[in-house]
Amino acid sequence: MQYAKPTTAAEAARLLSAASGVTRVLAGGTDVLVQLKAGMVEPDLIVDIKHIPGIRTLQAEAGGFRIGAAVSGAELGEHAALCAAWPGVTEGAQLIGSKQVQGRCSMVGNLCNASPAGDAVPGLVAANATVRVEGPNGTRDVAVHAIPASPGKTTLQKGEIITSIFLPARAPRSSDAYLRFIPRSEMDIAVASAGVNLTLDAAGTITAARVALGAVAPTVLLVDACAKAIIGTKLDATALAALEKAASAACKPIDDKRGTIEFRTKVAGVLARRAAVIAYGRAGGKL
């Protein structure tokens, strides 16, 4: 096994592109190190990206926020401006693992792990976040929603790494929320989850919405029907019922020991409705 510590994204891309065997990118390491210790993977090359400039930086950009790929959940939770602007995104990120894990885990790691149940991903999809991808052919910005391909697989090409996440500028009277259902009170993965992002006008009418569901399909779902159900409303009972129905109708879950298809389908709708109520209140709406 070889270990490399590049100091630029271009160097990391070259190393990964030239490698002929199994590779892993190391940032926080909360997934990679567990896989190594469990014997799940034996990489020929580990590329440690923590020393690339900007990879550990969280800063304002174009009215929004640029979050480096190795910024930890704990650091996100300590950033008051980010938490105020995107409470749902930061709540999701801070649900990953334990307090100890929070000191290392990152939203990019959660995204690249490509689990449908990743807690950071629905909030990022609802936020219309993008990632900066750097690889052998240069740099490109990609919607978070386009990165997961299937459980455990991403759309990243050989040699490509994600160096940062960008959360866009907030319109006035906007906010978001994230909720999940887990069997235990903490340190578990979602059986179903929902992220909701809303913008209201001065009268409290929803003018824009994005609703994302996790753990109910091979990848996180961005459900346009949910957004259509509540845009133009003040989130009254009829709108909430339509939202819940649209969320459940979009689900494509599996049966496993953690939850049945019927249970996940029902809970996803309930979570979407509850998250919408929270986001609406945070945006200044009154029910």
Contents of the next structure:
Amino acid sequence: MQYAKPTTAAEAARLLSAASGVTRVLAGGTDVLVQLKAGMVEPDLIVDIKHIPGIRTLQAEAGGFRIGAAVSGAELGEHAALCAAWPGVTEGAQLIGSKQVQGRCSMVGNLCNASPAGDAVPGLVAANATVRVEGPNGTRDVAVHAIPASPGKTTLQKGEIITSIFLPARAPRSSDAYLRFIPRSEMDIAVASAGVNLTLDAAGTITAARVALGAVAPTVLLVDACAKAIIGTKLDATALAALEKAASAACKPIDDKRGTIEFRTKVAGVLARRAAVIAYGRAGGKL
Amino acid sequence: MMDTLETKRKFRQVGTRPIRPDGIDKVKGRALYGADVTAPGMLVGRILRSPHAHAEIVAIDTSAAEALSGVKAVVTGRDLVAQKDDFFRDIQENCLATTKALYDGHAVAAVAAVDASTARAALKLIKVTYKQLPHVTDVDAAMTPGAPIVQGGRALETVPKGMSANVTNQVEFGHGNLDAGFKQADLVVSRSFTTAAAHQGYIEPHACLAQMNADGKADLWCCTQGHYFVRTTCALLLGMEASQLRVTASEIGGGFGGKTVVFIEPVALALSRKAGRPVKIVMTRDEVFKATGPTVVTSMDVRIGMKKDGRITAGEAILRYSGGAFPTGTVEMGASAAFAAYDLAAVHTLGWNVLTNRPKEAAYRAPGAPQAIYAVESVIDELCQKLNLDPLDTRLKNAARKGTLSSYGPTFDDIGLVATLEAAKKHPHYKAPLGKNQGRGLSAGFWFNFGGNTSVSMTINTDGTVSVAEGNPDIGGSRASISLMAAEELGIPYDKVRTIIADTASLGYNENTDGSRVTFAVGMATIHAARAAIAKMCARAAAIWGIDPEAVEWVDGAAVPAGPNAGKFPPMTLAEIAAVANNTGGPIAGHEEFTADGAGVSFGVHLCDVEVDPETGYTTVLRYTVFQDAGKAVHPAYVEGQMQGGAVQGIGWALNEEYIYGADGRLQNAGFLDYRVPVASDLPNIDTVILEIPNPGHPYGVRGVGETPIVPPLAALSNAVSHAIGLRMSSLPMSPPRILAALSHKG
Ligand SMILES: Cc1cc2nc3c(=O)[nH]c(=O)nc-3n(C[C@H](O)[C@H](O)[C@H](O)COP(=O)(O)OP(=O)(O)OC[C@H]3O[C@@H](n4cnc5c(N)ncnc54)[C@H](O)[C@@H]3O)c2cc1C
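Could you switch over to the form predicted together with its partner chain, since the one displayed so far is the form predicted on its own?
Below, the chain from earlier opens the complete complex, with every other chain and molecule after it.
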């Protein structure tokens, strides 16, 4: 097993594209190292990206935020402006693990680990965030939603890494929220989850919405029917019921040790409804 | 041997809360646990495990593994001595299977290599030819006529002909006329229940270091609840004499019964013998889940009849327990304990143990009792609900007392159930208001407690300090409690006493740290050892004073002349006698080797409030209070710790913990992520109320306290959840998907 510590993204991409066998990018390592210890993967090459300049920087850009790929959950949580603008995104990222894990884990690692249950992902998809991908063929910006391919697989090509996430500028009266269901109060994996991102007009009517569901399909779901159910409403009881129904209808979950199809389908609807209420309040809406 | 209670004794040290002697080492990370011991030239041992739930082992080819550079030894079941006795043969087969793999994770071979990666590579080179067999992991399915037979020919004579060959034990308890009892009832409720297998979940995985020398002498360091039992078993499985094997117990990171068993120690010894080097084996968490622990899995039917005034007229329980792929007698304890809390005219329990393709059950706090009592206490709660009766008053009305003929045979002496129920009734928790979606549940619980074979040695050092050597690994703070009792009896300060856990060569036999026996039995042996030392010290003082030894007594840590006729001498303290010991007759010590009888049974009552989210099935435990009779709480903080720990583990069983098997018979959740023990933020503070109804069988009145507290939580939680959702739950764990499914079927 080889360990490399490149100092530019281009070098990281070159190492990864030249490698034969199994490779892993090392950001926080809270997935990679656990998988390594459990004998689930035996990589031939590990590329630690944390020494690439800018990869651990979080800064304002074009009215929004550019977040380096290796910025940890704890660093996100300490960034007041980011938390104020994107409370749903940051609460998703901060639900990951414990204090110790928060000191290391990154949103990009969460995205690229490609678990359908990743807690940072629905919030980012609801936010319409993009990632900057660096690879053998140069740089491209891609919607977060387009990264997961299937459980454990991404659409990144050989040699490609993500260097940053971009969260766009916010319209006034916008906010978001993320909720997950776990059987315990912490240290667990989402059985179902929902991220809701909303913009209101001055009267409190929803003018734009994105609703993403996690752990109820092979990859995160962006559910247009949920958005349609609440756009143009003030999130009254009828709108909430329609949202819940649309969310449940979109679910394509599996039965497994963590939850049944029946359970995940019902609870995803409940979480979408509850998250919408929170986001609506945060955006200044009154119910 | 039974002792009499000193009812009038005023305690000076017993009942205080000194700092635990092992605390600083543990907090600083210096305590030596099983995996912390190393030896020069040490090899890494690893175990190959069956990937099949049930398979014949046709052949094992170890040649490629043996040929791998860095591999120093490979062993299979043939390297252990075949045992004739069923009990030890089962242990042998569980340590390394010879003919059949009986569950997913069953050990079939092991290697010792220079490092972990070589050992892992070697495991992959061992070729095991399996012939897969049909499997069964469900207890009810295993009892049906066509079920796959896990092991044939294991049924005891008590099992009637015609039952499935998987049924190995049948037990029955009770008295009175059941039919007549049910006829007198105003209401009879019958219900069936199931509980899942739960793992002890200790933080420290099993670990040991074995060193067998060319001359056949061996040393073994291991994490265990009983190193004497480890020695007996390993000596048999390795064909050694007990004197040639010295076993030293490490600090122990939790056991809860699950480390009263031998898994890796004989394998490490066999590897060390073959390799001629020390071998360390440390289980991974995955191995711990697959191949150690857990509890029985159960299916039960309970029927109870009650009068309108709350008097129980008859009770019946039918228990089907499976302790995995090997016979176990745990169902006997379930059948004995089921109705033990009640004074009943007609009671009958019938239990079977059934083989399934699951790991061999290991003890877990009060083995067998929590499940049966969960079923009984759930039905009592339902009767109270339907007859509109107060659940505490109803239990008081039926409570066992001194003189009650228990449901399992003995007549009770002084017991604390009534006092415990009354304490719960008086407590503000019982009457506190509840909100929407909230419910309160309560349950009584019982455990037998145990005494057993025990040896203690005590040395009076010349500087006036005292060393106590005992042979029971300390899993609950027992070194502090033993030191307290030694200090109490000798009349010296607690910090003048140090208690250690001696190795198997240094003391007579000690039974495992189990059955809530240590503070009771080792405590009693310590008191006896102290009395023996005191007799010697009195004799020394008498010799110095030139008077009769009988004319000297021990008062407040000093020898004094007994009465005015004995002469006038100033008291000689322990330190003064010790200082001159080597010139007045030699070293002074006391020891005791005995079988401790008279362990008093113990009762507890748990009260619990929950709130259930009706949209997700998520249960929040809002408030929890434990009431328990400790006889005498030697170190109250540890007694509270046991009460809280038992409650927390029981909450885990009730809400989320379960072994989940796939259709392929393989364990799906062999890790702490999907085997969900409660985390700290899941729990309210667990309040405790200690009652002290002295045990007549112990000089200080001590009863064991370690096991009773895991008995009531299952029904306390189930009753609370059932009230909160308006629906009777009868299957554990009550995980959110189960609660939500129950609610949606209710409509
Ligand atoms: C105790 C514990 C609790 C946890 N709890 C949660 C939880 O509650 N919710 C949750 O969702 N997850 C949880 N996790 C999983 C894990 O912490 C998260 O998925 C985390 O976000 C991973 O980030 P990381 O930076 O550590 O990723 P790493 O482990 O470094 O990498 C993860 C994967 O992403 C790839 N990768 C990383 N960075 C890049 C990049 N820049 N470009 C391309 N590929 C990349 C790696 O190759 C690897 O496959 C937990 C883990 C632990 C150990």
